[in-house]
Amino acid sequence: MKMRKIIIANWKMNPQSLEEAKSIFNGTKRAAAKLKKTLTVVCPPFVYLSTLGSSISKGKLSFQAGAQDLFWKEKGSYTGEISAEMLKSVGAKYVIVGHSERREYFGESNDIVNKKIKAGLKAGLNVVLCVGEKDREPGVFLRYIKDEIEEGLKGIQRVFLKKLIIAYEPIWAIGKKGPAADSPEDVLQMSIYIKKILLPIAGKELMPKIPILYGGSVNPKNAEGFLRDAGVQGLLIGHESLVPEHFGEILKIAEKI
């Protein structure tokens, strides 16, 4: 059975007000309303998640809310942190873990990412594990990706991997345009490589069912190429997801492929 496309909006630390967040969210919801072959997930900042998540109709499987991060403890003296159960209680079904910005700005190691993945999967959330290399240094970058996946999924039982998604985001391509961004051909090779890494971890029956997404300077102009030729099941989109018109165009592209 062919998997439906998954398009995830990562708003990062945007926008600056709840009213603006509602406007963007509602515009995105309208764009996704009639889609049948595409799952749309919007991941706003924590402070907007409760309001936006509660506005999604129960049973609506093609449009969901997600979070940009979580902490691995269920509760306790961890000032400023958010648990998986808290996310679920406000309507989150998905959570992004190990994003390159979390790794770079907050020093998150593969061990920390592993703890967060375990917490998210244990709580029943769909976990989006982000992996990606800083540069294409020969003989190094493939090992970098392998370590992120193997160490990130260390000790996780296969039964939990049914709710795992891998998002490949080459850090060097983020914010780039045109030829400087990654190509569908290169992403296809990386998609194949990621599947080879996942095979002994997930097994031959489950591995093909784990979606692989691409993230890195995706826009309405290049989305079709990545979705059609890169061997991925969807996209993780940053900046363009804050513009409902642009994000809507990407959703239409995903639906027709």
Ligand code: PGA
Second form
Amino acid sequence: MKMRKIIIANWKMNPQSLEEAKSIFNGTKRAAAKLKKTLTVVCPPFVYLSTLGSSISKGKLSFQAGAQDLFWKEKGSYTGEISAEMLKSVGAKYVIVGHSERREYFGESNDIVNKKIKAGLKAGLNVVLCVGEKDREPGVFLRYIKDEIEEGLKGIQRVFLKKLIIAYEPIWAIGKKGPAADSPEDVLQMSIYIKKILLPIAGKELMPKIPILYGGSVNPKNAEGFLRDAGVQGLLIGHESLVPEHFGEILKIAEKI
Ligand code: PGA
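Having seen the form predicted on its own, could you give me the form predicted in complex with 2-phosphoglycolic acid (PGA)?
Once more the chain from above appears, this time first in line as the rest of the complex follows.
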């Protein structure tokens, strides 16, 4: 059976007002509304999540809201933090964990990422684990990805992995305006490698069902190549997800493949 494509919008710390957020969200929702075979997930900043999430009609399974992070504790004295249950209560069904920007600017180690993944999966959220190397230093970068996956998923029972998604995002390819994304050929190699790492962790029944996405400077021009030739089930999109026309084009491409 062909699995549906998953296209996730990671807005990061954008836009700067709720008004703008509503406008981007509504544009995205309109573009996603016509699709049948593609799941669209929009991950706005926390502060917009409840307003935007509550405007998604219940039962509309192909358009969902998600968060960009969470804290692993359920509640308590953790100033500034947001729990999985809080996210669920405002309509989030997905959460991104371990994005390279969180690892870089907030010192998130694989151990912290592991705690966050556990909390998200235990609460029933779909967790998008981001992995990716800083550069392609031979002999080093493959080990780096392996550690991110193995340590990130350490001690998690297989039943919980049904709601796991892996996003491969090479750090050097993120946030570029020009043609700086990875190539579908290289991403295909990486997706095969990631599946190999996942096999002993998830088992042979579940491993093929764990979606692998590509992220890093995806735009309407290169999206098709990744979706067709890179062995991935979808895309994680940063800056182009803030332009509904561009994001909408990518959704159309996903739908027709
Ligand atoms: P980008 O971001 O599409 O702007 O490269 C992707 C990401 O960091 O998730």
